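Take a look at this single chain in structure tokens; it is the form predicted on its own.
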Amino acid sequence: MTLAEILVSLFPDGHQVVLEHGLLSGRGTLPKAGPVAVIGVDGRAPVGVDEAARLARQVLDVVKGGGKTPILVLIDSDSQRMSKRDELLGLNEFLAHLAKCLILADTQGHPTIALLYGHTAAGAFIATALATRTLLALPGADPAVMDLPSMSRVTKLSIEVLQEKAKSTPVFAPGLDNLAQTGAVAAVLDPQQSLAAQVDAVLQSQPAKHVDSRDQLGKERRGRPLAADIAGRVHGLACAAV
């Protein structure tokens, strides 16, 4: 689906979402959830310090406005911008700030939900879609926390070894199916049905308080069989030490 088609399906009664320099901003109204704030990245635009700062400002503006307005993050991005300028200005801190703003919004009562409809990778993926409480996707979406060549450089394992591991271990493999199996992607939506109704249903089913259940979802889907148990043990030990 194109961005225009997605917006029509999400907001059949119209919207005030605008696209400027690869960034999305504005508002729309879902049939049941009501008004939602919309931010995002389109056209496989990279996310650098300027883009991260603008997106973070939009999130903080929603929080300052009060209420419980949900924030919908639409994503079709490149990775973080690979430039000397951005790195020297502290791109990692800008991306971390954006992610923390989204987490803050959710904890302050603004449910955050992302819809991945194109590509996304690396820091841009982590600071936007993965920083929301619930990540949804459309068929054909192409997420990658790290591609195999990059993973090879970091782990010092050959591409062939990683390709073999990816066949049985989703955490070693990019792609929508693998991200869904690990629990990172909560659900893949049906583009033939109303996106408004599907996103409404997800928002209505979310608990009132911020809860991150991705590790449990990964366990149920056999993509991350140990993460939930380890997290539970760590939490138990931390509570016992208080």
Second form
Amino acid sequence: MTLAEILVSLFPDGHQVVLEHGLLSGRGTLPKAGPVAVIGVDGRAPVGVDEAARLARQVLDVVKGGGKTPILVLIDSDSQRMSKRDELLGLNEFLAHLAKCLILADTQGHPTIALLYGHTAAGAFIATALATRTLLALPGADPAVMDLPSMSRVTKLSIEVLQEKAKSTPVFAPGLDNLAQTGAVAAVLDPQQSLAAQVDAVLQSQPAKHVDSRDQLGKERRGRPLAADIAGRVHGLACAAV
Amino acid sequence: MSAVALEQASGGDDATHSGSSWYEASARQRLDGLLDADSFAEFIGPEQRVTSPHLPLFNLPEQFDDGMIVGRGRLDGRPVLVAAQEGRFMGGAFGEVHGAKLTGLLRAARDIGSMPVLILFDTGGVRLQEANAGELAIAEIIRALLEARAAGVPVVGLIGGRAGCFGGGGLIAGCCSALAVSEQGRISVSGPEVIETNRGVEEFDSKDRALVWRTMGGKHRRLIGGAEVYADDSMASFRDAAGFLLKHAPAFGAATLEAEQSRLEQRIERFGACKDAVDVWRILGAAEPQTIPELPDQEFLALAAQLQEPRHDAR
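Moving on from the form predicted on its own, kindly provide the form predicted together with its partner chain as a structure.
Every chain and every other molecule in the complex is listed next, the one we just looked at coming first.
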């Protein structure tokens, strides 16, 4: 789906979402949940210090406005912007700040949902979609931690060998199915049905108090066999030691 | 004691006295040097041989702690939870087991509510052989870390290891309540080789070590406010820094993030047009910015205190 089609399907009654310098901002109204704030990245734009600061400002404005307005994060991005300037200015702090703002909003009662409709990768993925409470995706979305050619350079394995290994495990290869199996993606939406109804349903099912259960989901889906158990064991040992 | 006084108090004498370099030490040696004697107790230690289930697919050797050591101990008598990454195993990279240990520790810190956390970073970022698990582990760690902070628990990061603090590790560091960094402790998202591979050697020459240090190294991070305390490379200095920062950890909430937003926006305004770290240092007021990389720790600490007071309310 194109961004325009997505916005029409999400907000049948209209929206005020604008695209500027690759960033989305504005508001729309869902049939059941009512007004929602929209932020996002479109056109596979990279997320550098400037973009992260603008997105974070919008999230903080929603928090400042009070209420329980949900925040919808639409993502079709590149990875973080890889440049000398961004690292010189402390990109890690900017991306961390954006993730912090999204998680603050969630803890203050603003439900956060990401809708991944294109690409995303690495630091941009962590600071946006992966910092929301519920990550949804559309078919055809292609998230990646790193593309196979780059991975081939770092691991010193050929792309053919990596592709062969990818058939037996979802744990390293790019792609929506692989990430879904590790527990990152809560649900893949049906583009033939109303996105508004599907997102409304997700919002209605979010419990008041959030528990991060992505590791449990990854275990059930057999994409991450150990994470939930290891985290649970360490948690138990640490709490028992007090 | 102010951060400045503390920085000045924890000097090179300690480094020569203890003779132990944080940079050269293993993760376990750092825990020994940091915590009160015999106070460390590990959770899921190497004797339990919980290894990565994914590395055998790549015919890579496993390590019995998967490069992440978590447990509890005492710092100046105060109980703390600690996590230490071993940069010499897989570059300290985050895999499924490695990451899950830290997630579990931070969730415990959130639920206990009264035990602060120290994270000894030493990481190249996500372990590519288990990239999806590692990426998601970082997202889970960030969530758990912020929930711990929201519960009033200080989480302090210490950065000065061989692998630096790159990729998702840099994002986790940015979520901590406060950071101490040594000159060797590079903090960055994209590593030098990654920038060069993607954007070309004209954008970033990863073989130019001086460029790497002045763009990502501890002195620059301290000067722009990316870390609150600059430590020399000694165990004693990191120990003092940890004790100090645990007492100066900002609460996690809207006021802190508004302050951080202003802090970061001002940084872009002030330094956004700079081509090099030396330009940043000149704007900060350094009379001879080109000499900063060569300055001994004590002289750098004095200069840093003069140029930029660290903030403790905006992270």
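Here the rigid core means the biggest group of C-alpha atoms that line up within 1.5 Å when the two forms are laid on top of each other. Numbering follows the first chain given and starts at 1. Because the structure is a prediction, the values reported are computed rather than measured.
Once the rigid core is overlaid between the two forms, L138 does not reach a Cα shift of 2 Å, moving by less than that. After superposing the rigid core, the Cα of K165 is displaced by 2 Å or more between the two forms. In the rigid-core superposition between the two forms, residue position L237 carries a C-alpha shift of 2.5 Å.
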